[in-house]
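Let's start with one chain on its own, the form predicted alone, as C-alpha cells.
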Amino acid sequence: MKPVIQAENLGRVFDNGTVRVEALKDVNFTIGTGELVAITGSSGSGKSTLLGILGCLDRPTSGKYILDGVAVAGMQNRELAALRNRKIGFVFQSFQLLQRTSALDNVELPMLYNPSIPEGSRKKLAMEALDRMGLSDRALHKPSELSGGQQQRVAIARALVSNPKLILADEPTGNLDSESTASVMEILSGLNKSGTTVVIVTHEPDVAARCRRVISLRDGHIITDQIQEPKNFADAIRVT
C-alpha cells in the first residue's frame, strides 16, 4: 500500500517569548492509499495542530512530513499552496462556503487555482460533483438557502471536484444533527470505498467507530493507533 501521509518524529512548538507550548511531540505514523482514518483526542490533545501540518497549512518545528511522496520541508508558500490544491480536498466543521455565491460557484472555486483543469470544463465538473452529492437541483442556491447537511454536502463536492489523493475533514459532523451526520459519514465512506484516502479529525466516538483505523492523541503524543471493524453508523450510535 503506497503511503499518502508519512509523519516522522513530528514536533510543533508554539513560543511567543513568554509561553512555550509543545503541541506535538515525536509523532510518527503512516497512512496508506485508500485508508479511512479517524484522528481523535480531547481539546488540547494536538489533533487540530496535526491537521494543520497534514494539510500543509502549518509547518512542523521538527521532524519530517511527506505528502504523497513529496517532502514538504523547505517548500515555499506558493509551492505549498499548489501542492494543497493538487493533492488535498478540505472539509470543515463550519463549511467555509462563500455566502454570496451559489453552490455551483463554491464547488468550482478550487479549480480556478488548478491550471491542469481547462476553464471550459469547470462548470461541468462542478455540476457532476454536486450531482454525486444529490444536490444538482440546488446548484444555483446560496448557502443561506440550504440546510446544514446540504451545505456540508456542497463542501464535500468542493473537496472532491479536483480529484484529490487525500480528503482531510475537520470535525465534518460537528454542526449537524444525527440524520445529517449519518448522511455525511455515508458519503465520506463511499468516497473512501472508491479509492480516496480520507482522514477525519473528530471528538465524536460514533464517527470514529465508522472508520477502520483510529489514531488517538493526548498531550501531543499518539497514545493508540488501532485497526478496528467499522460499524454501520446506526450501530455506532447505539453502541455509544
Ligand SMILES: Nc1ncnc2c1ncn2[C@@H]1O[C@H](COP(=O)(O)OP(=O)(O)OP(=O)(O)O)[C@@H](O)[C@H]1O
Second form
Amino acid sequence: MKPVIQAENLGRVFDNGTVRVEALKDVNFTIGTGELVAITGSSGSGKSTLLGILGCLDRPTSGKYILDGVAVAGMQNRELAALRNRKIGFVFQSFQLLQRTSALDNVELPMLYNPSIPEGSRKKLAMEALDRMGLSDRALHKPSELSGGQQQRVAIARALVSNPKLILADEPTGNLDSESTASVMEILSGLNKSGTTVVIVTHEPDVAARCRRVISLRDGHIITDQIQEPKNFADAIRVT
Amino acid sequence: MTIKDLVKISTTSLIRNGVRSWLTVLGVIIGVASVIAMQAIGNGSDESIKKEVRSMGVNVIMIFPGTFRMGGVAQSAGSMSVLEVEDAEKIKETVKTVVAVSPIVQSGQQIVYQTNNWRSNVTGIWADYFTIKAYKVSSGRLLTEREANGMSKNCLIGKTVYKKLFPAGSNPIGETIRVGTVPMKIVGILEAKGSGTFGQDQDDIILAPLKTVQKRLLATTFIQQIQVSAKSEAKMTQAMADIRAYMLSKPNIISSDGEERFSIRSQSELSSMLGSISKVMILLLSSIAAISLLVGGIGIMNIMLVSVTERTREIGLRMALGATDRDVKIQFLAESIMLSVWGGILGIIFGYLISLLAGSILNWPVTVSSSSILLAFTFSAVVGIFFGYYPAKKASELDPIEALRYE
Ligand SMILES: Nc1ncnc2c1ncn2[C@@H]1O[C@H](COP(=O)(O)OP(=O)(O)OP(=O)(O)O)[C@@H](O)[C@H]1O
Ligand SMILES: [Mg+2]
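Since we've got the form predicted alone here, give me the form predicted in complex with the ligand too.
Full complex below, order starting with the chain above.
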C-alpha cells in the first residue's frame, strides 16, 4: 500500500537556552493509505509533538518526514500551509471553532485559503459536509448553541470539507461524554472505511481499541507498534 | 482569500467590538477633519485675499502721512499737513511711471433719503480713483472728470447704501439724498465688491467729489491718503521709488528724530500681510491634524495589538487550516485599514461641516476641493497601513502550535 506518512529517525528537541527537552527521539514508522492508527502514551510522552510534525505545523530537529511521497524538510512555510490546506484535516480536543461564527461559516473556513475552490461553491460544499455529519439543521447555529458532540462533528465537517488524504485528531474525544465519544469514533472510522487515512492521538483505551494499529510512545520513543483486530465501539463501551 | 472575504472578516470583527472601534477611530476622525478644514480655510483665505487684492485695484500704491505699522497708521500731531492735494497734482504731473492719481478723504456721515436713515462712509475722490480701484457702475454712470475733480454735488452709492435707503427697490438715479447736511444727487450705483478680508462691507460706501467732501462736509483742506496706479506691475518698484523721491523733496518731511513723516505701501505688501494671518491659521490646523493623526494611528496600533492577542487561537487555527503568514498579515492589515478609512470618511464629513461653519463665521468663500478629500482619504489609509503593519506582522509570526494552545 502506498505510504501516506514516512517518518525516518524523527527527533524533536525543545531548547530555550536554559532547558533542553528531547520530546521525540529516533521515531521510525510508516503509515499506508487507508490505515486507522492510534497513537497512545502517557502524558508528556510526545504524542502532540509528533502529531504537530505529521501535520506540518512543526518541523523535526532531526530525521526526515515524507508526506504523501514529498519530503517536507526543504519546504517554505507558505508551501507547508498549502500542504495542510489540501492534504490534511485537523480535529482538536477543544474543537477550535470560531465562537460567534455559525457552524456553516466555520466549515467554510479552510476553503478561504484554497483558491482552487470557487467562492460560489463554498457554501454548498460546507453544507454537504455538515449534512454528512447529520448537522444540516444546525448550520446557522453558533458553537455556543451546540452540544460538545455536535461541536466536534462541526469540526470534523471542517476537517473533511476539502477531501484531505489524512485526518489528524489530537484527543478528539477528550472533552466528550461516552455517547458523543461513540458517535465521533463511528464517524472517524466511517471516514477511514471510505479511504481516508486517520491518525488519532488518545490515551483512552476504548478509543485505541477501535483502531487496527496502535503506536505507543514513552519519553519520545516508540515502545510498541502493534496490529490488532479493531473492536466494534459498542462492544468496547460494554467492556468498560 | 478574496477581497470580499477580507472585507467580511474585518467588518464582522469591527462591528463586534463596536464601542472600542469607535473610540479608536476618533483620533483619525479629528485628524482628517482638520486636514479638510485646513484645506478649505486655506483655499478660502487665498480666494478672499485674491478678491481683496482685486478690489483694491490695479497696481495700487498708497501714500500715507505718518509711519505705517501693522496696526495701522501712526499719526503724530500735525502729520496730516504732510500730505496735500497739491502733492497729488505734482505726482500726476512729474512722476512718469504712474497713470492715475487720486487724493482721498473719508468721513462717516448720516445719510437720509425720505424717511430712511443710514450711517455710511463718504469718500471724497478724483475721477482717477475709478481707474485705480477698477470701479464700475451697475446702473447709472460714474462721475465725469469735471464733476469729480470739481465741486459737483453728484455722487455714487454702493449696493448696501442703496438697499438701506431704497428698501422698496425703486430707481435711485436722479434722486437727491442728504449726506450730513449736504443734499446730493445720485448718478449711479457701484458694482458690488462683496466683503473684504476681515468681513468689512466694501459696498457700504458713497463716492463723492473730493472738493465737495472737503469743503461742504468737513470744512478742511486735509487729505488722508493719496492712491496711485502704476503703469504696470513691472513698474511698481520704480514708481514707488519715484514717489518717494518726490516726497523727500518736500520741506520738513523728516521729523526731528530722523523719521520720515510719510509712508508708501503697495497692495502686494498688504496682501502678503493678510496672507500671513491665514498662514498662522493653517499652521495651527496642520499641527492639530498631524498630532491627531499620530495619536489616532497609535490608537489603532494599540487596539490592533490587543486584537491580535485576543485572537491568538483564531490565528493558530487559521494557520492550521492553511492560512499562510501572508494571509494572516493581510487579514489584520485589512482590519486596521478599514478602521482608519472609516475614520477618514467620517473625518471628511466632519471636516466639511467645520469648513461650512468657519466659512460662515469668517465670511470667506470656503470650498472643499476633491483633491483635499483624496488627500485626506489617502492620509487615513496610509495611517492604517503604517500603524497596522506592526501588529499584523506580529500576528503573522505566531507559531501555529503555540497559538492553538493559547488560553
Ligand atoms: N514548546 C515546547 N517547549 C518546550 N518543551 C515542550 C514544548 N512542547 C512540548 N514540550 C515538551 O515535550 C514533551 C512532550 O510534549 P507533548 O505535548 O508532545 O506531550 P503529549 O504526549 O501530547 O502529552 P499529553 O498527553 O499531556 O497531551 C513534554 O515533556 C513537554 O514538556
Ligand atoms: Mg498532547
